[in-house]
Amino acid sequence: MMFKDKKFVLGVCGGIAAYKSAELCSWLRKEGAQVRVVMTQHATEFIAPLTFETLTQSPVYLDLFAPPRAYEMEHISWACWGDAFVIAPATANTIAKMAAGIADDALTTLYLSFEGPVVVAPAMNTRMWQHPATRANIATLEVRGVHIISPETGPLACGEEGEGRLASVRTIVDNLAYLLSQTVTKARTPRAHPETDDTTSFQLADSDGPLSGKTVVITSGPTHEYIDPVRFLTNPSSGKMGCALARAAAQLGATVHLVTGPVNPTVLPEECATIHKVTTAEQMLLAVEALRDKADVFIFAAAVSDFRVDRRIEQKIKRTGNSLTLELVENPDIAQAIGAKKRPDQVSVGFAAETHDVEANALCKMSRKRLDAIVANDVANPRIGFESDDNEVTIYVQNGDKRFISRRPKEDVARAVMEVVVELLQQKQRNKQV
């Protein structure tokens, strides 16, 4: 189960999204997490207690002067019991209490006692969401560490249409499992004479190397995509060639986040990068965003599945004789989303894993996703690719350049293309100095 022995705290405000957290009340439930909820004055016009309170088994917290059900002061108490606070929906004027610092209710006087993770799923009308005073109420929580969860583009409940519903309670679900579940490993320092060390052959980083300095990020790895609690949509990615990457990129000087899927923990470069572990897509995209603003360099060597189910099933699918079928829906594109917010003075990197039509498949791929180079290879070839150690590549840069890197280990591979890197990087300091 995803969230196995987690705690939640729920916190529900007045608005028409409201039922809605009964339904993510009850899918955390299902995966395993204890859930207690936290309700404001207004929430109850528009769900009852009672039915919190029979999804989780537990009082629900609403009055700060109510006569106490334990002996203990839930706002405190309840902040040193969860994991998370989420707040789903969020409505503009708790929002702009939690900004200020206001502390009236039972919500926002245990938002100001939670040290852990606190999670704001927003719900509005699209006007309140645009207002000038709410986009910074929501820029001072998101600079606190507050993560928020955008709304959804689609019919509201005025009837208008536009930016403000609450977003998916899967959505929430995946944001929740990514901040919860990842594991953060940081990069230990290399031993002084590494040939002598039998677990790994990584070489001191140049402390003047050309990336000295800038901080390079990698994706890497496979994703998994759930049907059911027990089966997933993948593919063979063993993470290979994104380990040899971050080693690459960590020889030339750089500080390197290696954000990965689900691979063998012996591959992971542990002794020279942060290793950001995720599961999903959306969790994948979620962690590359989180480190953005940092990023000098974007590489994108994941094998990222392209597609999950519309639903995940709660429970296995058992046979009954008959066919299946499983509604797809495509996941996000993470070079293609970082490639439009990305300043002009970060590079980024992108690899074509194709079967057919390689180049202009790849260089179709470089100009959508506005990378400064794509890394092509045929992965319909057996001798290199997926999971093999070698690899056979063209690298196609944005200025027309083509680069053929013929079958090498993928250590020898990974060199070239931070040599490109390094040019690119060159180039732009360059430009900006002109």
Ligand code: C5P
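Think of the rigid core as the biggest set of C-alphas that the two forms share within 1.5 Å after superposition. Since the structure is predicted, the reported quantities are computational estimates derived from the model, not experimental observations. Residue numbers count along the first chain shown, from 1. Compared with the form predicted together with the ligand:
- Ala414 is not among the residues whose C-alpha shifts by 2 Å or more between these two forms once the rigid core is aligned; its shift stays under 2 Å.
- Put the two forms on the same core and the Cα of Thr260 is off by less than 2 Å between these two forms.
- The Cα shift for Asn399 between these two forms, taken after rigid core superposition, is smaller than 2 angstroms.
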Contents of the next structure:
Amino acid sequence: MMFKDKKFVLGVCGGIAAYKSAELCSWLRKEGAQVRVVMTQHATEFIAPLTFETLTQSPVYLDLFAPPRAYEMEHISWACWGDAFVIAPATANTIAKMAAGIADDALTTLYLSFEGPVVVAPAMNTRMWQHPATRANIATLEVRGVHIISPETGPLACGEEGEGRLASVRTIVDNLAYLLSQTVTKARTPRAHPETDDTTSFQLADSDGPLSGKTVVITSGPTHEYIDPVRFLTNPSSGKMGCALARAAAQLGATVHLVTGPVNPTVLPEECATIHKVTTAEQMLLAVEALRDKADVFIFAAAVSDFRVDRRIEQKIKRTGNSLTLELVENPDIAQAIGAKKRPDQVSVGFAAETHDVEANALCKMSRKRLDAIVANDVANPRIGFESDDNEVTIYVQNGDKRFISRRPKEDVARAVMEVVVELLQQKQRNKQV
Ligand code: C5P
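Starting from the form predicted alone, produce the coordinates for the form predicted together with the ligand.
Zooming out: every chain and molecule, the one shown earlier first.
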């Protein structure tokens, strides 16, 4: 049971998604957690407190001034009781009050006195979510350490389509599990490098891990497509995500081959992977092809240049006073080339860095490249992606499953990706046995 002995305070606000918090509550209970529910008055218009009282076997906290049942002040006693306070759905109104520190009902009063981690899963109409006031309030809460689980894009109760749907119950549960594991790690694990604030220090590989006996091939970093001896086409990929994936796979017991484009050598995980250094996309394809038969898993995390010059110019191009035209040809798509020939038992996972229509583009790439899963991120967001130490992604799986991994260090995103890889391998194993 994922949440055995854990205690959650579940805050429910007044939006149509309030009915989904009953499912969340029931899921948390099935995973062994104790749950206490606090509702806003508006939430009771959508779902009855009795539903939560039945699911949790305890009274719902609704009214700051109701006669005390056991002479306790819930907003103080519950604040110390819970391991985490999760507010799902959180409305624009409650988010605004939290950001401003207004405490005019049971839920917002409890928020101000709550000691542990606070998780907010907003749900609202797209325009309300995108309104500058809501954006500013969310940013304020994030700065204060509140963990935001962004809403999903899809059909909304109001009949419109867009960003604003409550994240799936699965996503909320995954995020809670992650958050609690972080709280425990930070409190209990001694740091390997006490001089740094490195809470994601490398652990020894697990020889009994779920990937022991498996070979994982990872592409990583950018490629350099030379135009002349000193100039090349490239992108700002640092290779950090690929290296984090290599470490995460090795920790689960895998034999790891990292095929990397030119990156800062200090990021390379030489301690746990065989490193294959390449420069161009064509070289990267050859290196992956050479490893193809022995691979159980491919992860395509490289930011491969889609184009190169047809013929590299032998000598450094000189100024002539005229403009210069470069003709580019397409590079091979490594993920697609491998996907076209992969065995049914091999798992392949790709990445999709998108600036718009993230979900549609990612799903299209997953099918075109015959991937089992794709990890999509929005590179228009400057807080995450390319050179950053953090990432925020959604993992889309072929069976329709979708997991949002909120902003966190790339090492933690890598672990979440490897969890999906393990599940996919187990699934393929089961299919083979049938
Ligand atoms: O089409 P796009 O480049 O956005 O696809 C991204 C995915 O495909 C990533 O997993 C990337 O590593 C992989 N890719 C590849 N070879 C290319 C281009 C992308 O393997 N030439």
